[in-house]
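Take a look at this single chain in structure tokens; it is the form predicted alone.
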Amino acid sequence: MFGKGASSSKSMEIIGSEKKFSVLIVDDDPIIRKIHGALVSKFTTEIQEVKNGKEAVDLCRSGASFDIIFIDKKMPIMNGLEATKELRAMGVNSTIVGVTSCDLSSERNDFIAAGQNQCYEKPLTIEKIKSLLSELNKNN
């Protein structure tokens, strides 16, 4: 599909919406990728998964584009903050959402300073995803 690291692609229309979103899930933990992929697949049309920030950057550099990128903070090779800075420097204007297992209050400033639009504690929930998609639908 898009090369090494792209492990999943699913299609489903967002419930009750005309807009279909493409999503990239970036996390080194395969269990978290699976959980987040399953939750997101209830709402979105297209999902890609990669296991570190470098793979996300490479995927976007190769021409892939996404409406939403859910990205972990702590990953090997390239962490989520470094990847976000690189993506923004490349002109990627996706909504980038940091996802962390750390205390969210202490992480929020780091996420926003790196160029992320939002941040959530792991794991994602249906409510968090619905809220984000609702906000994106209002803005599109």
Given for the second form:
Amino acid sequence: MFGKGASSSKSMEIIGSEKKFSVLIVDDDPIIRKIHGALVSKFTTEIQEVKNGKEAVDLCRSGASFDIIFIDKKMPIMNGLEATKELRAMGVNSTIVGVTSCDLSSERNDFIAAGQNQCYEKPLTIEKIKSLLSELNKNN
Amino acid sequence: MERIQMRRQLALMRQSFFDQGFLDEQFIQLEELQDDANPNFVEEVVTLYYRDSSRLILNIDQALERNPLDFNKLDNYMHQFKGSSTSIGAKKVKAECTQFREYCKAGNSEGKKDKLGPWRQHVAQGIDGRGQKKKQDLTWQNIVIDKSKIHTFNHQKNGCPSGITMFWFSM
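To complete the pair, please output the form predicted in complex with the partner chain; the form predicted alone was given just before.
First the chain shown before, then all remaining chains and molecules of the complex.
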């Protein structure tokens, strides 16, 4: 389930913890960005949003770093899989979580092969994020 | 007293959306995300959805006018529509998008074209109907639920996709 980047050196937070973590939300759908932003804001205040994979890559290339990157699969200009490969090639060791509205079972292998740590079906929920953070805390 | 009655009416209307299968659990998730820091969260998300779905339905309608049909393009539009509908909890719309995509995946056959024809007509009628409606101001001071704004694109009995149910409500 966890591929490259699972051993991120940054600390993670679960609700109630004092440690902060940063999140990047990558999705071309403004509704998803808004919903996922509101969800993630229950756990941390360090959130950024971009509209496609290229913007995510450019942001990381400019020096920004994130503990977790939630990335959509289907996006214009650069999709989630291409962006993930690019980010890994750049040496980004953030936890990258794919989110898809397609059937997850058929998508999972593509996500992991691209270098993502985990994948979920849209939309994210509080429970999915808690589960993710719990796994990350265990690994760290 | 009037405000209490309106709130009661609002609660009943809201419950009816769940009872009739228009909304699912995801909408409750949105409501739970609304708090003091995001007091208009649901209204903002729904507004975004209306805008996005209007655009997508227009694109779909234009795509349905083409001959031959570009099933890949239609499927892409439906994928987007399904995604946003899922995220807001629009259960029936999501189900119709899924069914429509099955038709698109079936490919370019005459039989499928025949089935899409009536759907195209209903979409066009729905867009025309929607164009005549005025969108109410989305403010908490104007809490109005108007049943007449629930547009249903009814389906034919010949196996055509069962239509898309759109709902407009002001909160």
